[in-house]
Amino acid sequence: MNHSPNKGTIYLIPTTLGDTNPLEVLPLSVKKIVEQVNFYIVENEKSARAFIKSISPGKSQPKLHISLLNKFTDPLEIPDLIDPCLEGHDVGILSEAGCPGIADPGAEVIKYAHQKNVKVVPLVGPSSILLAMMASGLNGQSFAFNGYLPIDKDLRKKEIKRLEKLSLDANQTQLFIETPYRNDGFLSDLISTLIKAYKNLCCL
């Protein structure tokens, strides 16, 4: 695909989860981009500014142009988010944690950018999904990411059972994520559902 030289570039900037110093895990190429970009599309302005400051303490915060993209964003507003890029400015997309476009609303902006022939550059950074896969000892040749499971307890247990069967039938590792404040309940459902299924399997 040929990209217009008059348009800016969209950079997909990975962020860390928790209090880890970003520069301990992110390459210097991320620091370089953060230092040169002043237009950002983010999920949360406060945490995005804090991340940018941790990467580049000397960067002028008042010069930053921040646009929000989260679950409250009207889909009709998405095309407007890349207007700075169409005017020649580079734009950075920042997820709240992790990689933009992966279980993240940034994917919609990225899709629109491709439609407008805007160059999209993903930057290297840690992904909790792949890190979990690497550390699991499970099948790394065939795996699937299922995003967030249902919030409803009964539906969630039903989905866990479905994924367990798929994992056994296809020898495929199943990955999913959850928000921190629902982790305890989610883990409890995983344990109770999978232990019950394991006991039933042992009785066959």
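Here the rigid core means the biggest group of C-alpha atoms that line up within 1.5 Å when the two forms are laid on top of each other. Residue numbers count along the first chain shown, from 1. Here the structure is a predicted model, which is why all the values come from computation and not from measurement. First, how it differs from the form predicted in complex with a further copy of the same chain.
With the core held fixed, the Cα of Asn21 is displaced between the two forms by less than 2 Å.
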The other form holds:
2 protein chains.
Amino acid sequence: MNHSPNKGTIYLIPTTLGDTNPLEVLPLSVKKIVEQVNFYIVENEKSARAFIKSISPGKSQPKLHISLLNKFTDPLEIPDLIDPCLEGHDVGILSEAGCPGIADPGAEVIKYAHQKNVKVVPLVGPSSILLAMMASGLNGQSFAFNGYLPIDKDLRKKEIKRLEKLSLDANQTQLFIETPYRNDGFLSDLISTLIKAYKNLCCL
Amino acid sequence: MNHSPNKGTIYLIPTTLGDTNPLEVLPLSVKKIVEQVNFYIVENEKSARAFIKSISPGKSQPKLHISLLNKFTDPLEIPDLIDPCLEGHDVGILSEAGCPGIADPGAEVIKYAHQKNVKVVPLVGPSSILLAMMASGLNGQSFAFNGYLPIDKDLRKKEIKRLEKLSLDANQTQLFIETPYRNDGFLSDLISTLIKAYKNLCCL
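Okay, that is the form predicted on its own; can I get the form predicted in complex with a further copy of the same chain now?
Zooming out: every chain and molecule, the one shown earlier first.
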């Protein structure tokens, strides 16, 4: 695909979570791009500014142009977000933690950028999904990320059983995500539901 | 889980492909671990040594202990691979390109390490699968990696149609991998097969 040299590039910039020192887990290429880019699409302005400052302390914060993209964004406003790009500026997309486009609202902007023939460059950084998959020792030739499972207990157990069956039938590793304060209850549901599935399997 | 302090840790070390400068896309944490670890499980000794040298030029190559793990490895030999770890040495797993445990033979060793209660630490680095997902603009809340599709043309088209249906029915993004020399034929198959599916969809 040919991209117009008059348009800017969209960089997908991974970020860190919590107190991690960004330069311990983000490569030099991320630092270089953050030093170069002044237009950003972010989920939260305060944490985005703090992240940019930690990567590039000398960067002028007043010169940053920051647009918000989060669950409150009207889908009709998404095309406007890449206007700076169409005017020739490079634009960085930052999610709250992890990689833009993966389990965050960034994907809609990226889709629109492709429709406008804007070059999209993903940068390397931490993804809890990929790190969990690597460290699991489960099948990494075939895996699925399922986002959040339902909150309702019955629906959630039903979904866990469906994923367990898929995992057994197709040898496909199943990944999902949960907010920290629901982790304990979620783990209990997993253990009780999967132990039943395991017992049923042993009785066959 | 408690890990014995007398055992070493297994580090999953991502690597680069081709002429990429490793320190452009790998974070500092990878350099630190490579400088510290002398025991490795690798797919190919020559490229692993070149990678280690590029990250840590001053490291003594004769001091490296390198074990092979690839498609020729007898599964019965896998337990022996983590012996250095059980003896207290940290061990690094390097795949040929990308992240260990993802579409490579590393997962079997990692699974065994968990059985032996050995701590496994995944490090951040480039994964073509994740970068493709980020840049696609497709649904990043639900996606599946399917490894290699069948080589046989009819079986491959059948599998492409199955994945297309899954993508349409469940809004699940489908990812797969192919060797470079098969890319052109594979893209043709995708275009011809998916255009048919698209036309059928439009006729509904």
